[in-house]
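In the form predicted alone, a lone chain appears below as structure tokens.
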Amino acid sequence: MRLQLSTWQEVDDYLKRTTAIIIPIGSTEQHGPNGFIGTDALCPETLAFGIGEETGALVAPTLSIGMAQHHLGFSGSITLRPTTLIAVVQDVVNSLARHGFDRFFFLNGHGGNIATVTAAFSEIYAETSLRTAGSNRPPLQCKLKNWWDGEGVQAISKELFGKAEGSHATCSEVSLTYFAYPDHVKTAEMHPEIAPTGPIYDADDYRKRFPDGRIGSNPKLASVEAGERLYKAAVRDLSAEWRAFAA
């Protein structure tokens, strides 16, 4: 069930069954020579829709721009400042809380969001602790879950890609987007075959260290078939985690 395709009456009916909602969150940033710029938003969105079909969960609009300042050396990348993203997460949660939602399952597709979104949760809880939240707001619980952390996804990634998986523009995330959008599969050569690894600082430093955008990966190995396996494993594991959180 998608919030954007629902009427307000349907949302009222949903709230009679459960007060939990899934919020996909990602980023708009380069993903190497053959990865979509929208990869980090498309992955959690695709999986959230799958969880919704499996469990009946309501899926909010994807927060598709995240904290990605280090990717700005590559054309098309967009970032929010950490303080801006914190404010966005707070406003989304507080908007939905006004209607009675009290459990927020953020399905994350971008590692760079983790620290900022966790800080946003602390700001939200502080509003209750300091009694600055509105009197109509219920006690809230927020959870951040990275889609790639499940046992099923980890096992498939290790089996298919091994050390070529990497940490950015990974084989798994590119495969998942290829499964979701098979008409847009890209081809490109990788030089070197497996990208270097190292620390991340600002955008200019990132571009110097990782000239084609990848970190430790060889996404030439990505495929629609691998993406399908990853999708099924992720939806299965995440649906179980969603049910436990929403219960």
Given for the second form:
There are 6 protein chains.
Amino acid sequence: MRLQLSTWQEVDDYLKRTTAIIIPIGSTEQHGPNGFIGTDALCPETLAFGIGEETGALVAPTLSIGMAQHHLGFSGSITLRPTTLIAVVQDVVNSLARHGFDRFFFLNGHGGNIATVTAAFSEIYAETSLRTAGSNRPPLQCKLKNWWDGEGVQAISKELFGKAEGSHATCSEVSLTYFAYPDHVKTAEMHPEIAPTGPIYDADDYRKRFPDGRIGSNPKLASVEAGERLYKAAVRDLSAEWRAFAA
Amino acid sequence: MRLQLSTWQEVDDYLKRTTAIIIPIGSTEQHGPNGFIGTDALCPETLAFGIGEETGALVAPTLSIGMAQHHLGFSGSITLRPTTLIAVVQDVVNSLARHGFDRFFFLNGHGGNIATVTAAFSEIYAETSLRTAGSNRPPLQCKLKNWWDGEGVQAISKELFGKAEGSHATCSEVSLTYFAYPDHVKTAEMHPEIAPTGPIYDADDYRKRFPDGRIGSNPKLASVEAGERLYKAAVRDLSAEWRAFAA
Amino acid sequence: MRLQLSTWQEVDDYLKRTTAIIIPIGSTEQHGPNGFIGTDALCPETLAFGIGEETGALVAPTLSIGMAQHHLGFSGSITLRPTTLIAVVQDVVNSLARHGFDRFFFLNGHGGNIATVTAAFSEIYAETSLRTAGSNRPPLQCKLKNWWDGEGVQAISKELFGKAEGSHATCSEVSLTYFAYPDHVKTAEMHPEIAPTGPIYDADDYRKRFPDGRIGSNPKLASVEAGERLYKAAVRDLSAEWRAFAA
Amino acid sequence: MRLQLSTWQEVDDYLKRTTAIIIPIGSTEQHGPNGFIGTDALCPETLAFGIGEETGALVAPTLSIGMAQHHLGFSGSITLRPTTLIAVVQDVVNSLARHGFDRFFFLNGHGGNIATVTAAFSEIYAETSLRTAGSNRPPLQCKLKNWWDGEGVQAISKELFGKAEGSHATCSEVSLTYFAYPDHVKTAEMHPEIAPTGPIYDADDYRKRFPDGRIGSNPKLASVEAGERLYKAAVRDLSAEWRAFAA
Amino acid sequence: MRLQLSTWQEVDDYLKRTTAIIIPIGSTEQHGPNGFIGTDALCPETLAFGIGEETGALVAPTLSIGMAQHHLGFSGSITLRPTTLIAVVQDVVNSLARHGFDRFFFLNGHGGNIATVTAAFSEIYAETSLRTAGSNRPPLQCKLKNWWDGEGVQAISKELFGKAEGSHATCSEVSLTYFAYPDHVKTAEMHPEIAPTGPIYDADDYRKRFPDGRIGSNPKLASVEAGERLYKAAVRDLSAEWRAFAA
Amino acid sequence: MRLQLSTWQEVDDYLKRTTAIIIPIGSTEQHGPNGFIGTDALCPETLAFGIGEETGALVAPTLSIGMAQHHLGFSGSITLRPTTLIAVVQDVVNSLARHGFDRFFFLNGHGGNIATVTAAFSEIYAETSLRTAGSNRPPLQCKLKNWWDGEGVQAISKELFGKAEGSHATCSEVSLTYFAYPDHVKTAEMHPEIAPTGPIYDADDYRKRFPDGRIGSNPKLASVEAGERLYKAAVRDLSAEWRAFAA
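Starting from the form predicted alone shown above, please give the structure in the form predicted in complex with another copy of the chain.
Below: every chain and molecule of the assembly, starting with the one above.
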């Protein structure tokens, strides 16, 4: 059930059944020579719709822009500063809390979001702890779940890509977006085949260390077929997780 | 050309042709008994893709959550505080400016965004005017364009809906989303047929004045067919506007 | 009744009659070769005193500095960043709300303030809508009224200045300040007679487009006599507006 | 020379002579049974105009609203939060610095502003010290001067009022405003004659300690004549101070 | 070498040798019935001094207050909101960067700081990536290192405490503070022996889940002797880590 | 009683006796050729422990980093921007207020903190005055006390150092830290013997006016013995002050 395609009366009805909601959160940033700039937003969005079909969960609109300062050396990348992203997460949660939502399942597509979104949860909880929360706000529970963390997904990634999976512009995430948008599959050579690895600092430093944007991956191995398997496994993993959280 | 489905190298190529970009911006808020909560985001998104096909314009991911504090009395509505939205617009523009973009065409779907987004533009320009902008930022031009403002669209709205068009949950916007998402067309009775009108203050006041969320409209008149006519007219109106801006 | 010249007991008495207040808001920015830098603050201040005499309205001290980033290319211009101005409007309203004021009539002298002040109103309403407003704050109504918008004023502007009225450093606003401060009438030639028009971005761009600061006007036509007619018409227009708002 | 009554070309000429400017800063807050709510803004404004006549100094528009949280228990009092006032002072100084002003003489009318305005100066200097100031901003010098601090004023206060001078709603400040606005002189009895003294915390606490708003004063002694003597002495004291600062 | 006990000339000399610095960061929060409220600050501070002796590293003053909103249900706990802590880390790093420091080794004593401090690093890097950093700031590298993460420490914790180690008010951290402050060793019974485990939300929820403050630990097992072994192992682990970072 | 070495149950017990607390606040900044960078934090910390022993007062962890923007021209100096320091003081007070503390005795070691910390108090009080404080927050009283202000200390300073005391890197503060850390006494020549005096603006200006960092002092006169006398006098002065405040 997509929030964007529902009426407010339908949301009223949903709230009689459950007060939990899925919020896909991603990023808009380079994903190497053959990955989409929207990869990190499209993955959780696609999966959230899948979980929604599987479980009846309500899916909020995707927060497509995340914390991606380190990617700004590559055209098309967009970042929110961490303090901006904290404010966004705060406002989204506080708006929904007014309607009675009290459990927020952030389905995340970007490792670079984890710290900031977790800090945002603390900023929100601190409103309760310091007694400055909106005067009728219920106790809230926020959860950040990376789509790739489940056992099913991990097993397929390992089986199909092994060491070439990498940590940015990974084979798995590129595959998943190819499955979701098969008309946009890209072809590109990788030099070297497997990208270098290293630490992450600012955007200038990043571009020097990782000249084509990838970290540790060879996404030439990505495919629609792999994406389909990953999609099914991820929907299964995450639906279970959601059911436990929303119960 | 959708930014989310492009690689960074494709954006590099685009920047050789033009340094302008379309950024759809909307809202997530109730739209009465038969309108989608995502109406204000889905309209500019749908049209931006149309303009992109028509003109080759690059389309950034939609900013789906806007300034909608007055709708918080209805379930599912989400707002950013104005100061949060200003920070978001600032970060998006400054990120893209680093890559060489210098003209920003915000295609807007929500009247309630106009003041805040315009203030955000001033906040961005003030960085130049006070000399605190990023040290290599070029002069920037930001434009806010409401999708419904063009002559073609206005003529159709008037012809089809006349006084029943209204100003929130309008027949035209509901029609446009029905055209984009025909599987989700809703049926609902309207009481009264044409909703009341009045000023807008906070969410509690809004709910009292406008009990089912509509202002001045009778969106029962909305249809897929009307949506198709509006879509075509709007793409035509806006493509011309975009070409002039990006030239 | 001027707030600055009243005691707190007199304000207590006023509050027994009405809980509305006028807050003049302007700007401090260049107004071309013969206009005062204070034009946009002096106009609403002068008129507010007039309305106060006419209707007994309480007039707060003028917020003399507004959002004028685009004028910073001309000496003496001062801006608040939009986020600063939002905070100022918030604090002023929240202070007065503590005393029981609940209707705020911002009499505005500067087009460049409209977006930011309107955004500030939403920031204030959002405190109610998100339940974070001061614990005993009543429902509030804020209104922004441009002094030049009334029928009486528009008719005189059109009659006296026609196309030479312009949109910055207008004949009407210069006339009104000449009427209020006849000892400071300035003489200056205009080249060209009618200033150019165009869009507004940052201060550097503005100075290039509008070399002497005016937009579209020929304020050489301004006079004390015109100012007097405009003053009387504006006080009449605005007193009616105020009475309706405060009722 | 009043900035509000000057043109930008006149300010350009002024800047050839000196790069210093006077900025009157006050407050809008209760001043007991017979003092104006605007006392703290009207005093420095009146004196700044006097200094301007005496020395040719340029006088910016008065910042009429200051830090007055402790007075919010009395109707009509308005405060900026300290962080808001810091932002205002920062924006005013940075705007003027763009034009070449580099010495800022804040003529202060309110003890409660001292800490916050001094903190604002440090916030501004920190931009230089941390290298984040606007890229062409010169080194700046800000000075806060209380109008009542000079020897001449102190001697008159002591002579005329002695122990009844007090520290809020003082005989001297009430006299000075009576001199400036003789048509608005108020009559009120004082109970007790001399108000109590004590520490300052929040507004609720303040109202309990100081039931009619005064601290330590008996402003029934205030008079137009005393105001005139104070005015002349203050203009003399402050003109000397200004000349030394601007030299 | 302690920054607090050095002169600025000694720091100048240090900068000729290395531009890295250790910044201990902790928290002020309850640590169960027998743990110090300062545990999380005292551990990294004590160890930083040890590393300093071992390697000559310069040690900044401890940031003793961290992100501890979830502990506010227990007396004496203090939190910074995440956004405040981000500002603090930013200011500390930017101040030191002005002197030429460019590598910042945050020695952390509190799991609850990790997200926020990592977000702060991104906020700092974003200044470079968006070109708004101080105009002469060098490229920076920030590292967060938890004191308990090294192999040596982990082995001892496992050997001595096994399952009773827990995750808050752990046997190891209590032991380490007992070693550092042997005169303050506390005696207290634990009911139950091993504390419950569970997720962390706001402070009210935390107190219900973890009634005496501990999570998963039995710190009755803590001892000065264990603390000494942990101290030595940690200094060894961390000195190696520091040397690699500072090289 | 040191908060850092207490358990939460011990704080609960303390709160039954008194709801006041001492918070040492200092700075991390150059103190001339023979003064510690930590002088301004170490002085109030040392004295707070002394007062704690004398009176049983609870002592919070020292806020070691203050407002020191003007010292950034000297290596090792660290500043918080005023707005950051305000947020820190706010969070510390609001955290402790949740536990029932309502009187906050900030024992200050740095003149440069006075304005900002005083502004922070007003920011905190304004939450009460504007009704936005945490919903169960009691009325609060905050006091800033400079350690050197007492009669006993002043008499010794005058007797021992006279005109050579100065206002930054004073003989007294250097002596007090020498007494507290006798193993770290420094030797350095002073040229000239007594440092120059003057106003304080930004860090570049400061370094030009005060080339070795001192203002008006000759801290070569500092000694452990003088420090001991000052320590005893200060503990006596401040214990009396604390008792009056906490009563």
